[in-house]
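In structure tokens, the next block holds one chain alone, the form predicted on its own.
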Amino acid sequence: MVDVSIIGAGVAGLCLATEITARGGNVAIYDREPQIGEHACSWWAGGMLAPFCEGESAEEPVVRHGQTAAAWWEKHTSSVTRNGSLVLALGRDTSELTRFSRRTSGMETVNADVIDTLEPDLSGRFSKGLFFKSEAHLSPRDALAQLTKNLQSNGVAVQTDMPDTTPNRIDCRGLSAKDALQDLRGVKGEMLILRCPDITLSRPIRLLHPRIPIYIVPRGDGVFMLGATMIESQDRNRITARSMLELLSAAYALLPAFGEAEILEIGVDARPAFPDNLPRIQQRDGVIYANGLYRHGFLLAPALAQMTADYLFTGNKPEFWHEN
């Protein structure tokens, strides 16, 4: 029997907590907040598990084990949807389409009959776009509260106090960990919650821009999150005014409904990364980190719980493992 202490109960930590507790091990989860919430980075993402578009700019082992994550999270929540992502650029912009798909994989691309039947409040609005079938998105606070629910079921709580002296200790605290790994960095990301009745998207929508692309993702009841930004910074404050009105426009400029919506949050937080944007696992001081998921939380975390499980429970080295 492996006894394992988690610290942080973000998506990280849930998520390894969850997989460790799947193989029989005992887990006792640390944080400084007894429930998930706004101060914990995964409260403020996207939940776009997106892999194949994430190829655009990430590294191949994103979007490899980028492609298991969603049936990683509908065998432990109810949240995904498979509706695929929809990538669009408006007519000035149409050169991006075709840089982006140069770029990614899984995809086809589809004329304005498609663009319209696959979201009909876009209809008439864009000629040309990219469909990635087979990807998917959740709601990650529901996720989030789901994973809880079922390690409570367990015998598993989020406790606030934690001894001196625990076993098998893994730091799963985000930019937090900075203190103890050094070449950890905060990249800032800014988003909005709106609300917009008379808007209805099935997937998440992604419009190219040269400057600031944005996603907007559909979470239920006319409720949508618009992001983000990804600033070179460790500020978790607030957001910017050039931040705000360049998200807003863009929202506005792919569908001018947008410019009705409420405003219902304002989210800001920093994602921990490293150097490579990919993820680590490593040991110094027998604790273990399993830390950087960068902007790829949700898509990523099943992997990076996987890994540092199977390090875990037969000692070898998984493909995150990252040599001190």
Contents of the next structure:
Amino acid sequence: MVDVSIIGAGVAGLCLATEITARGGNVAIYDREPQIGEHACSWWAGGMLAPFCEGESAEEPVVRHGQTAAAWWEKHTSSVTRNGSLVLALGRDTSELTRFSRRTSGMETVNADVIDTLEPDLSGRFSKGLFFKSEAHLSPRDALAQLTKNLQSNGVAVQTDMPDTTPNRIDCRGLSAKDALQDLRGVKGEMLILRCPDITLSRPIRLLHPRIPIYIVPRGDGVFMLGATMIESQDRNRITARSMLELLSAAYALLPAFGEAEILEIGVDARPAFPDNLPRIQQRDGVIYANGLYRHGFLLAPALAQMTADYLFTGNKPEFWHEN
Amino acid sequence: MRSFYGVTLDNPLMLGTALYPSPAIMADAFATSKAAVATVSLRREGSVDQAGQDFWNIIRDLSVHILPNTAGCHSVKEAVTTAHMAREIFNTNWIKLEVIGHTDTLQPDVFGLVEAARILSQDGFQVFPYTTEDLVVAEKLLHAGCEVLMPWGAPIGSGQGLNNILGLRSMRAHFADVPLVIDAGIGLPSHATAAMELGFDAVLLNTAVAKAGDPVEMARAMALALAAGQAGANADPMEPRDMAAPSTPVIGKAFLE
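Having seen the form predicted on its own, I'd like the form predicted in complex with its partner chain now, please.
First the chain shown before, then all remaining chains and molecules of the complex.
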């Protein structure tokens, strides 16, 4: 019988608790807060399940393991939409599309007619794009709430008081684990949540730019997530004026109707990342650490959870295992 | 060999640290290319006290000369403030001075550049100004205290290579004793070779390596290309001529004039 204590109830901890519970293990899960919320990096995630698009800059394991994410989330939640993703570039940045298509797979080049059919609101604005048909997206907060609820109905509630000694501790604290993991660093991300009932988009749109690529993920009911900056900084306090300008300018360039959007939320946090920007499972002083999901929280947390559970149940060191 | 404020570089590659897929790949690119200098931007990462520390530590661990830059600064005041912050963080007087004049093309504001160079030079900085190939601006930068000039090859991030060969050649001829670095616009190894063949002392590049499909391999290619151009320039190349020059005399044929 596997009997573990998971510290951290963000996307990494909740996926791991779900995976271990599903395999018949016995889990206790602890966090500062009883509910997922602003304190967790995954609260601010985009929720794109876009392994092929990520392949533009991410390494091969991200593309490979990311392809199993949508099915995992569908199995455990009802938050997934499978509508693909659409990659576009403004007039003078169209050479970025060529580069992006050379660096990725699983897509087709689409012309103005196809773009207009896919996203009628963008009609007449783009003559060329890339459509990644098999990709998906989810609503991060719904997904995390559903995992929490599923766990509760299995008798696993998130607890805020952690005993000093807990059996088989697994640390999923993200950047907070920096006190134990020296080469973990923060990569600042800034995002906005907008409401613009005039606009309907059916899938995440990525707008390529040599310096400031952005994406817009529809959350339904005229709500959109607009993200995200990538800054080598562990500051998680505030958005800068420049970042806000860049994000909003890109949204406005995609579709001027975004100029009328209400800004519902401003999100700032720092993604936990190791130097190779890939996740790691490692063991130190009797504690297992599953961390380093970087910008791939929802894309790679299922694989990280499965690998960590494999290790717990079989003792075999998985692909993301890292020797200290 | 011309030195950079007394420092002789054993490799003419100055490599930027932005836009890589990961810090690990960046470190590999430095190790493979043996780049002698790392440029690092502070403007954004440094906006909150020490929040960029982890990334700066990774750059320090590269064990190369660090050339902090004022990328993203649009005024003299911003550039001067950023330079002071850089000196504190990296404990160096070197500063790559950028004063951007145009947001869209990232062209240098040469008027602000000269002013900022004067202020910083008087304050003990050793300034590497990002400038154009304009000879008059270059003169003024030298008068302001600069001992290195860094003309652009083409606009930042454009990958267009050397746009104005004639201008760069006359710059080299005009400032025979000044170390000159091509900064910005390099896209291909052949561009880097061309810069060295013109007699430039170093090349500073970032996007060409960081945004290549295989940044480490491109870093290696750039290092080889620079070495080839440098060796070629040192070897006193032949003068080009309009006609074929047969290596054996052509007897009995009419001479063409």
